[in-house]
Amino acid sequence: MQLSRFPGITLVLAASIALIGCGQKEEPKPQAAAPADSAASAPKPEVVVKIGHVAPITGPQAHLGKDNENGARLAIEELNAQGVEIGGAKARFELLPEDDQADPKQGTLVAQKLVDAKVNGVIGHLNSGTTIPASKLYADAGIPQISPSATNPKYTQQGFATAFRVMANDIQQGKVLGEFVAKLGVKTVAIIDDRTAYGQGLADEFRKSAEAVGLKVVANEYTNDKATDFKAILTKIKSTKAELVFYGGMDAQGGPMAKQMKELGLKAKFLGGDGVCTPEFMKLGGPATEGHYCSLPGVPLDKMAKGPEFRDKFTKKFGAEIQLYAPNVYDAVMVMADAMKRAGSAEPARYLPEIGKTSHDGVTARIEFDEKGDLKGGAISIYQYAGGQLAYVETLGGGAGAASAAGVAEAVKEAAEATGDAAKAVAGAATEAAKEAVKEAADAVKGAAEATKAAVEKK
């Protein structure tokens, strides 16, 4: 975090330091030329860091896969622009993108391709159904894998030291969703899932939570992630008079499902997880999506300390709005690069232990992992479809505001360091005005930091 995010602090410090410099002219000192053959003139060695990325780039979920890939590309380009060094060598990051078509078999094929290419790490896969089988191949090869979006608990319950994820899992999300439905006053629910690892996993966790809070599950129905006609199962659900339909699956099926619910006169509310919390869901469902609900792990982008900045960079570069997981992918790449820098190596065996020690102030959250590789905290935000937009309702669960709190802590630290530097600059200064300027700067820094902290706590 830079002090440019706190313009009041920056202006006060700049003014005080400018005042300090008045009247204190120092003659420039001649500098000896470095020998032509000195180490300083030699170019730094370069290390190529190959990062694999896997998501569905073709098929019904291609819009989500491309969104993920763009998040990775943005992070890779920024790392290269920063001139990141790893172990004293300049790092050149390369992205190796692969398309798993959201198909488990294809997922293992491209995973083996990345293993054979000797990538330094893998970001992905998008779906739990492809992430889980691929994870064994990466684990056997000792290649770190950070998924930005696979939420099925099994992924990190397999005991693979190489597996991490940067978003809440289905246990965390399902629990919150069941409690939210109870708060709506709903008594009866019907559950549909697409039989994928993600859809079924989330539906199972929702069922557990719903029953735990006293809701009655009046129907359990199944479809698949290629279906488009849901009228038969929706007709059965209509006869149960369920007050809410929960769907575990993605937007390609969720949107048409909501539309067909309206066509059949089914009055029940619709609720889904992150897979349907997208602009595409509203596009496919049209006016029938109005008033329904969905959830996303984490806090809304606008409430993230670095969220608005990320959105501006992303839309400017790609000319498209964020679909779903791009900020999580961006964070996953940055976490991997940060572990490499701390380890002083891009070799998987050397930097892997550092991933587990991560404490990274990302776009989406303060990212720290538990012993299984799951994200600590795991806040879940609820949204309602309203007027063709996703309207924020509330954030439930742990970790809400973690990124903002971390941002305040870092800002306070930077402010204190900057004030200390200013004070050193006027040690022995000849004028009382200069000393007074430093005092005013310190007071301003303290006041701004306290105000920012109070604002975050209020949220």
The other form holds:
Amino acid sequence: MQLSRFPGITLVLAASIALIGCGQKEEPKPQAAAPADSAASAPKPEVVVKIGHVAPITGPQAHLGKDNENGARLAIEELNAQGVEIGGAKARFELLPEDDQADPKQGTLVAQKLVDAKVNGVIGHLNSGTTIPASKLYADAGIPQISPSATNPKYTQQGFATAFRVMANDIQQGKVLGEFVAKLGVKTVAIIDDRTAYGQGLADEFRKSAEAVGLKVVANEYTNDKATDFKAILTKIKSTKAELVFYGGMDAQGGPMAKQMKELGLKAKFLGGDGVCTPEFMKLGGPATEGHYCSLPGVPLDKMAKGPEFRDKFTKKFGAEIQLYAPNVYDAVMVMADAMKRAGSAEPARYLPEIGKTSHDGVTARIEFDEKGDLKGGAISIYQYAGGQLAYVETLGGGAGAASAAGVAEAVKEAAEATGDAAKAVAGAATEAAKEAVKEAADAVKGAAEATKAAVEKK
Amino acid sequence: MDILFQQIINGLVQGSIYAMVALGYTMVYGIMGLINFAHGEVVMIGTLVAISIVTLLVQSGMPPALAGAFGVAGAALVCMALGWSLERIAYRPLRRAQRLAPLITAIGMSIVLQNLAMMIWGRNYMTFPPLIEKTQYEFAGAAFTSVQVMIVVVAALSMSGLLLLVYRTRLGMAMRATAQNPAVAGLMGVNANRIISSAFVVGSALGAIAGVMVGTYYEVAHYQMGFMLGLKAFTAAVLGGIGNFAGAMAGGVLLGLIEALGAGYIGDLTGGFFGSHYQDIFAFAVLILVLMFRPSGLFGEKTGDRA
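Could the form predicted in complex with the partner chain be given as well, to go with the form predicted on its own?
Full assembly next; the chain just shown is listed first.
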């Protein structure tokens, strides 16, 4: 037995050594091949831009991760179709999708993999919990990282020059949510979080804000991002007679939670952040979600100039509804490509300074970064679940007013321009667009007015 | 007081589900000393199969209750076939291998089944169509639904059925004999292979029923739902004394109660030092305590080195 085992072990050892050897031999190959390729096609130089994308593609948040990846795919395909040139060479964008399973350990593992693959930039990760530990690896390697959806403030507070996000952070979101709850006329709130960097971070910011506006936090309860049963903690919350339950976490838990609240006869309102502002939440929660609230950074897709167009493109291409962050991912890729174009290079060190100077008119917002890499003037919109749909309530916070005012002004300006001499030239089509723009602007104003009216009535 | 009552109801329902799944672990362990870590995945497959069948039948106009019956039957059949093949493909060839080998295979099978389910049913959460009308009751300040009552009743019936099978039939006698000593049972004319297969089949059928219960209770299913459920049920089985039927049932219900009461009261008892995020730790701490003072679990008998 003993003797016969040894050859086996040596065999395995030999095989693994051989494998390692192969790996080492193979690794420099693509690098060597890349310049060789561009040299071979000298008349039309081509530069390959490798963009890493990380999101949970398996696990409880796989539906959101796939949504993100689709957003990135759409952006990359469009960039390639446009034939973008970077520094005089034709750029071919390549997506390197990775799966971090929403697990911080896995997050750093795949981050290292992307660093080793010498990607030009990284879009991701989806969760704050994976983004924060991974950001150090990217920073050390000098690889620019734009997260589409990590909202935990810590991400950009670490002082990494490479870290950016295209979404309002939780300080902004938590603050707005606290103020919104006070406006609803609620006095006591219970807070549940899922103990992830995102959920806990958002819940903490909400707690601060709620206490600041004079709300009483009567219960702090916790769950995890894999749980399905919340009856025990909800029963406890029921006994505190809280008027509102705030949940910092994702839709996969939020939906069943709303359902179980109803089953236990909890009359409290439910409020959550961007993680539960999804079609999935309503699918899982069913009628029990009716009348509850959630918030999303940014303004609604339909209210953005390019929003409906993006939705059409997305659903046509993937045959699926946008879940949540796909537009943000799309914007993040575009911001990165834009910086590369302006820098005339896809070298991380050369185009990184350009990201900070971004002023990009994206699908989700006009994207400009502050010195930390946070999105400037991130607005937060509140939604109410009504009839299986997300009904827009109002947009609040930070530069929300300024942003929407700017949006309206821009639409009006565009309309004016269109109705001007340009309209004469392009005839009906342009005026049509202008009319629509004006109508949209009017709708936005009307929506805001209605929301304020509703809020006042509730008061 | 009404909170206590409500928490007991919560724990009892959750515990019944744990108990059903725990029985699957305990049956296999009792007979062949193997921890079938893929059992949680069998439960998951049961839920997803039931969803597919019920959705299809309800859409074609069948009343939900009847469709549910077909769903349970279909899920049970698929899971029984799955349990049988698992044993045949993954465990039987390793029966004489070191004890670690089948354990690793079990974990491997669990990953394979998860990914298989992801390929078939996709990554998204699926909603379980309601099978029976969800009537809400109120008793002594505690709310509960007809679904919860049904879960406890069905669990009790299935478990009594299992006890009848094990203690009143020839198959059950053969199972107990094989558990005691496979070699001697073989000499008495018991076909050990057949008995081991039937343990997998019966355990998987129970798992399928548990899967439908989980589905109707939470109305949510996902290809990874089996993992945590399996782990908890395994804990329940160990708590009660793995290999012991009554132990698995009691352990399941006990674990459900500990979790519910733990989450409900731990914060108050420790003055907020421990919150409900220690819910799982609370359950596992109780497990460790039980194992320290009764290493073979609450109901476990001392066994030799074999198991």
